[in-house]
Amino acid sequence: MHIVCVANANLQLLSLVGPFCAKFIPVCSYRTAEPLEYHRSFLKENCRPDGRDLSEFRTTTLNIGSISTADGSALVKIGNTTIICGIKAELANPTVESPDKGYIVPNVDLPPLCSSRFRSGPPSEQAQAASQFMADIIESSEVIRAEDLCIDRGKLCWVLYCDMMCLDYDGNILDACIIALMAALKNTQLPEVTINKETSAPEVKLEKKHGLTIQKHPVGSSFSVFDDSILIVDPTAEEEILSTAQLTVVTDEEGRLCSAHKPGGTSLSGEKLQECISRATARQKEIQKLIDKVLHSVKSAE
């Protein structure tokens, strides 16, 4: 009876008798009442509530060719976070500013079905920021040469609409989105297109398809900072909320830093930043190996 009363009492009392509560109050109640203290009790032991080390990523799984109606697709799971990416290619006119280039249009959707934190209606601020982040990565890392998407200078080009939808949100969607996008691009097959000299109309040969030429293989690694000093990788949704800063580092297969995205929060020392870059470089190799392995399995099964 007293235990129940303590659990519902003023939260200041819980903070004073945290160790006592951890023993006698159900873990779920303690976690709900004092989430930060709950996580700190694990971080002091250099581990996390889900059993991972501070520098350990969750299990990453990948399925390629998930959407039969898309020109390329992939489904990625990092822990519980699940992202599916479908690519649809359409013919369009090149822009006046870049008559010899096609273009890629990424969009990240965070619907209510993936988490109670999102509502129906216009894209949330987080979804818009994620979409812009993906557009910046495509441009800065030079994944595909825009010239390769041009069919006839000034007249015809490919537009790749890359839609990434979150099916289950449990933190770290940026890493999952990049993996899903890269796998889907590698899975994309475009039909051969020629221009009829007499009518100037495009002729699409669906029986003749070719893949995209991928120039670079960027991979993202996200980090969260607790209490301005403790660095953890691949944060869950709960860890993101409780952290004092977040950082996503994107590197390619040459170890080149493509992007460093830090949406506010406390500053990071040069030493911490270098630690993040080193871990991101190792992560890039792991993920590229995973994508290549799954692609090889898909091709072998065809």
Given for the second form:
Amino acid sequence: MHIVCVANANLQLLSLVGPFCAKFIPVCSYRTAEPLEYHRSFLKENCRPDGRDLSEFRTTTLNIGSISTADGSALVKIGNTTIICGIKAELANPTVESPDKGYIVPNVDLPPLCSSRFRSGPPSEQAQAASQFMADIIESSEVIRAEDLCIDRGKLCWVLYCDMMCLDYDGNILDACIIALMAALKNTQLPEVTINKETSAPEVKLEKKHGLTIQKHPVGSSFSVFDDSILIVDPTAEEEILSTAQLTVVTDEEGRLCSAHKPGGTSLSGEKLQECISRATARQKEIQKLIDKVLHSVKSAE
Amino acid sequence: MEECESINVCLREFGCEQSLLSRPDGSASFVQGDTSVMAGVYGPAEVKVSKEIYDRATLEVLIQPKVGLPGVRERSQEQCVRETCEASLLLSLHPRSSLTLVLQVLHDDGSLLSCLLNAACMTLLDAGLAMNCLFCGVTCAIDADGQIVTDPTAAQEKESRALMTFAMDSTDRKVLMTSTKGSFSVQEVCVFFCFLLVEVLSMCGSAGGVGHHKIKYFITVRVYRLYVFHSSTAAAVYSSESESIREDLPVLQRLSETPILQKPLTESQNFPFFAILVFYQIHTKSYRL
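With the form predicted on its own done, generate the form predicted together with its partner chain in the same format.
Shown next: the complete complex, the earlier chain at its head.
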């Protein structure tokens, strides 16, 4: 296990209980009865119920290579939110439209295990929207050149099935999914495949493996808008429900934006969006450092 | 006005017709060039117990593609349209009830998401549902040379390196929804984000270049074009009591001198818009009480 922490939440909870005692209401029932008021009273003091600043992420933990049977895998925790990503590489025929390209198929699963808000059965709208979001990120950031996944033009290519499963839902799964996917892709080892000229059947050399060439390192930062104006970063599940809008900004290492996704909700001014973008750029550096550090420690342990 | 010409901001011809369908409580079709969407809304009606929300109505958005069954892409579009509508509708007026908005894609020739948003807004208006603002969608593409193409066709979308769709509301003129594809620099997105907004125009003027103004100008034109659609013809008939229309009038007059708006709406086009204005006025009035 290789676990590295990037930031520690400074707990100031005790000092914050004070204001509520005056009202003679136990803090826990105040939270249940008036969740919005409860959060507002914290936000007024520029902090949050878990002791974080408005622009502070929860502790991010990363473990690479957690699934030994997958071609690449990673487990990410942002606070309590846990996402595990496994990558399975399969051989397939390229499509007729793009004979020199392989493809990546991301899938986000939100099983009933991770939260009471999800039921078993076909994937929920949120899960499908998250899958589409991941597909858009992969396509627009060009993480991996699709041509690199081609083995033999028009005949054989790799398909990477990237399954991201949420084990514990405590908000901000999009950020966690992107980190998990990037770390798992960097961990992926593909065997060398050659095509036998006589039989034209593919031959897989399992002993000869090589990693993927990762072109870009996109990292996402999610924000929630409280009461149409207060911007908080890395919302928990509770904060997500109470907030009036959500925004996810994805940037790569060159500071280019891969996505600015705001699926509705209350409107936001340009200045606030600017603020989000600059916070996202800073976050990108932190996370890339984290992934590199964990990868390095995995390598040195081998 | 010269700026407008220099960046090649031609919107494709767009049109809208309301109350086409008899069964839904509100319906509209919205056409942008060859992209066409038909929409209908049912409700407020009874809601399934599992979907009931105690303090507001449950809004369900269904997007039907032209061929085949709705897939993951449609789900993600549904999420965008639903959350935008939720932000503009006054759902708390109908607690424990359901609203179902069905959007049928008739033809997709680019800028589909913006067309879906526009159709949704027109349908909600037609149904007479109380809203705190109107919204409109616009899609912009950046092509390989860095040129900005607004309201792109499917072919232009394919050639572009980045594609962005925005929804803006009519009261604050701020960004309700953004959805982007492809990578682009922060400067480029600043152009889009900030300059959607009338308020920050002066700030950005000093910060950076001509491009910003163009976009801002253009997107406001887009908003006002929808406004024109909503209100200009009717404004002559009904003396405008709504403040927001009155505020817009000088801008509308100015814009009507621009080439884009000189083409008058035809008689048949005018007709349904009287109805809209009535709704529009009723609503703006009732909200301001």
